[in-house]
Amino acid sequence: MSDFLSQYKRTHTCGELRASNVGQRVTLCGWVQNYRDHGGAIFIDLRDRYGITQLKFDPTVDEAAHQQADRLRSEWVVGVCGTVVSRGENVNPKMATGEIEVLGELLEIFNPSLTPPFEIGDAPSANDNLRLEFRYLDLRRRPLQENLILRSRMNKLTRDYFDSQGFLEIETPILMKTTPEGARDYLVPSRVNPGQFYALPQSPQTLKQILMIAGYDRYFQIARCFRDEDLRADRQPEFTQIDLEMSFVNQNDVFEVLEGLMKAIVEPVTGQPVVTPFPRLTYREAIERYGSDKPDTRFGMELGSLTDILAESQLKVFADVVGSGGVIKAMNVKKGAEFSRSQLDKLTDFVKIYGAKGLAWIKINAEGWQAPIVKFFSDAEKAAIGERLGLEVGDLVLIVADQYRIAHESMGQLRAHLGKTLELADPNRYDLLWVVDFPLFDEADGKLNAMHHPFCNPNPADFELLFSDPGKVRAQGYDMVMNGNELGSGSIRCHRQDIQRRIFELLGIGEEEAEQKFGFFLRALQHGTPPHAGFAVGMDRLVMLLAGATSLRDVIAFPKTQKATDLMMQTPSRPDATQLTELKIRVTQ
């Protein structure tokens, strides 16, 4: 085995020279990129992380250093001493380099490699299920490495920006007890203890809690968090968040270090100006705003309400919703007049998927209101509807009648399908603002349910609510969103031990159960627990946004797949019997 290392130590990468390095004899390494033999001299594209250099070997120079470069194939790994020589005339401006190539004098096979399943370019060129049994190979892509290093680079600016502010970065267990975060648990059997688990974090809510009733005041953690729970392109069961919690702090205390981490993130790595503070909306008016409670506020189309105008209309349809309690709420399509009828079809199927019965529409025609149901409206009624959408010739209007909470969500879903459709949103914009105020609690299928987590302190000015309509109640909670994608949430949590109980009662959690999951945290409110709050941001989802990627697959090394799979490593995998039988565990299937 030859010792090239050691004789011939690297003095260069490969994203590294420049016309002021020529005639500078260099030792470079890397992978073979590209080979090409121009009936003598044989070129190479050499390819490390930090670049490409053209290496150009000829036989007049070097008959050996020629005869190894013959070999070469893609994904090759060598190392090369040469000189450094000009192009001439032959500047490559697509490339760093590309005013110099290196004049290979000596060259060293480290290892060759097989044919690659996939050509390793910019673009994708295999399908995703190909790409990730194949990582190590996909990751060798330029893209993924630049995803990749803009995450180091994020995960620095944070650690800088947090030690500034006075904060600890404190690590808290990956094996800890099982507790309910809105999601099923990974659980890890123990073999010192046989038949008890330990649960993999959703989040370190409660152990950073208890960092607070430890005096340690300002806490944070870039986290790792797992939940075992159905993937989407946004999703994975193993995910990063940056999370931190502060004590002796109200909400905008807390806002005010969170638009400063933004801050201190964003414009570094994107070079837009990020404005402080940011705008907010209460979660009631995001909803009946925008339909979402994660509006994307770079483009307009804001729902209107036509409750009002419409609750005697002459069309019963309308009218019978709102007789019934519910809402009709429309959008004004700016050039939507446009749309063909097969278009206005398929927009109809679409708000039926969330649950709206219909999709009503309207074209503002030179001529005047174009649609089946205008017959049914007075002059007033349509003065009236043009006044509140700002309806111009051109216009579409769309319209959906239901109960409120399904004309909200669909018309919000419709609104946000259509900004993308339509391409209203700069892709090179970043907005973001605070939703609070959310409710306390989820009412679904007769039951209550968190609707953040069961440990955000109600809003003061609802305690009475919560023993008497609990329904009603707000929650000092809040949620961070940019460009339409909620980048986390936070709250200001219960400290008083009363309150936390009467929350977990109300959420069905009776007092053997909160003894059992949450003995060891209700004990700690005893303590002198002092005010405090805290927040996580999803980091995975903040580098996909700033990267311009459209899955987290492309911003995490080693991803899984929608089924939670590891299609490199060939994940989850069964153990093997003495395993098992260590753990004193029998599998059923």
The other form holds:
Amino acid sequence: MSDFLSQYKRTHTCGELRASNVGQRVTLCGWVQNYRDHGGAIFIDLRDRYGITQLKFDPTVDEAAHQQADRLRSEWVVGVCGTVVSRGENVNPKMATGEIEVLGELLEIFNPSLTPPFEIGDAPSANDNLRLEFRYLDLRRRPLQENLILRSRMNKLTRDYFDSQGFLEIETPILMKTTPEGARDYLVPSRVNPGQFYALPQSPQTLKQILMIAGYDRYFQIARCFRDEDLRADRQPEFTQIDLEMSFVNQNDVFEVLEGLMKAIVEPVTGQPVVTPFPRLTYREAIERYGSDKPDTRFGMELGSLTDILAESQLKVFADVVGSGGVIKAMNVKKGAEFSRSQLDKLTDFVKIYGAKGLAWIKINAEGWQAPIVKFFSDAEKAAIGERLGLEVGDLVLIVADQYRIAHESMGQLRAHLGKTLELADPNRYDLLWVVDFPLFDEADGKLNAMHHPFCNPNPADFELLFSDPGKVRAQGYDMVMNGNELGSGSIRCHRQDIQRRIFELLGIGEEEAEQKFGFFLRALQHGTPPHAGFAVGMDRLVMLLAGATSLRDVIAFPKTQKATDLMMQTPSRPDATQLTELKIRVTQ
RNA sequence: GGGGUGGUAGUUAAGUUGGUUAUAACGCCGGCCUGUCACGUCGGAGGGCGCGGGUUCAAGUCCCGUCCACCCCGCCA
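Return the form predicted in complex with the RNA of this protein as a structure block, the form predicted alone having already been given.
Now the full complex is given, and it begins with the chain already shown.
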């Protein structure tokens, strides 16, 4: 190991030298981005996370340094001492440091590099496989560095904001307790308690509520969470939440704090204004108008209901759907009459993914309505449809008739899909809104599941329904939505033990099970629980949206593949037999 | 568990209806070159087509299976 670094301190980064530095003697460190050997002069583009500076090695300036420079190849790490000189006529206006170059007088090769398997450029130059295997090389790319820099900045903005609002940052354990419902847990065996396991937290939910009971009335944490479920572009098994909980507050108080948080993060990062308070939509309204509980409100194209108009339709499929309690939802795609038959077929295939049996369409042409189904419509029906959807020549009507849930979901997905492909949303806009009044329960196969989580307070107005018609109970739960993405959710917590027990009962969690799984929590609730409420923001998604990325992998330093593996460290992997023996675990496969 | 897309030199891609020694660009190696910044220029090396079967006189090209990556459905309180 050379003593270069004890003799020469790095004086500047590769992104900061300007014309005003000409004449200074500087020391830079970085990676060789590119080299151009002219036989005499050798030009090296030296890169670090701050930028790129051109080095010039001239044999008439320093023979030894020039000979060293002749050996340099892509991604070698070097330190260089030299003088900042003007490039004179040869300024490169494309580079921030393009007015100057550093005339190399002493070159230290810290380390050579193997030839990189792919080019370290702005655009990804290899498939995901290879990029993930050589993550450290992919992370050298400018766009990924910018994303991680943005993320770091957002972490600081978050901490500063909560600090300014009197919140305490409190860490909760990673080794937690398995939970009875929700996602699958990641389990960690306990060596000193053979046969027993910890679970990694799906969220710090119970502990942050216990912190309220303990009197820490304003808590936040940038918390790592773990869920063993299948992945998506916007879902990693290990992710980060901006988690918070507050005592003695109502829903509006929570909203105010979060609106302030979003303002504090989004405005400096995007330069776009965040208007507060955010608009509010009830869950039901969101579903009926947008077919989604996380609508993108940057564009219109809202869903309309044709159920009443077509209840008696000559078209048997429509009338039958209405007769059996279903609904008919429609959407007016402006200028959509130009869609080709094959495009419409693709849209039909699209809604089928979500369970719709088909997609009807009508083109509004100058000569009249064009569609296979038009002949079944009376003039009165056509007039009513035209008025309901605001139809004009050139429009395209898309219709799904199905059960309530399928009709709304498939049309909602279709609306989002068309919004993307037709570029209906302004990419520079950040539409934040609250979706409120979620149902407390989700009914599937006659069984009730918690829509949010089992500690969510029922709307006090609906307490009676907990005993008469639990499926209709509204929760004091709310989601934050931005540009069609669920950014987070929260609720007023249930702080009455009798209500909490009734909820467990309805969820099919028996006394004994509740005691075993949540006993600690139910006991805590009896020791002076303040009314409290909280929220959690999906940090990774927020970074992704503000970075303009389309995958969480682009905002997480070391992400997992869709099969939840890490191709760089090659995990998961089999433990040593001795480890398993110590843990008293036998692997059966 | 299911649907879709992709896998061909180090990399990115092309490869006609199955048919002589599998193309290109970038990268890599060597020579020349003192104003390049996608440097230029001359020369060179490098793969048998993800893997395993099968059909055929003949298979990147067709069939079956399998692995990996990505997107989606289910799943994700």
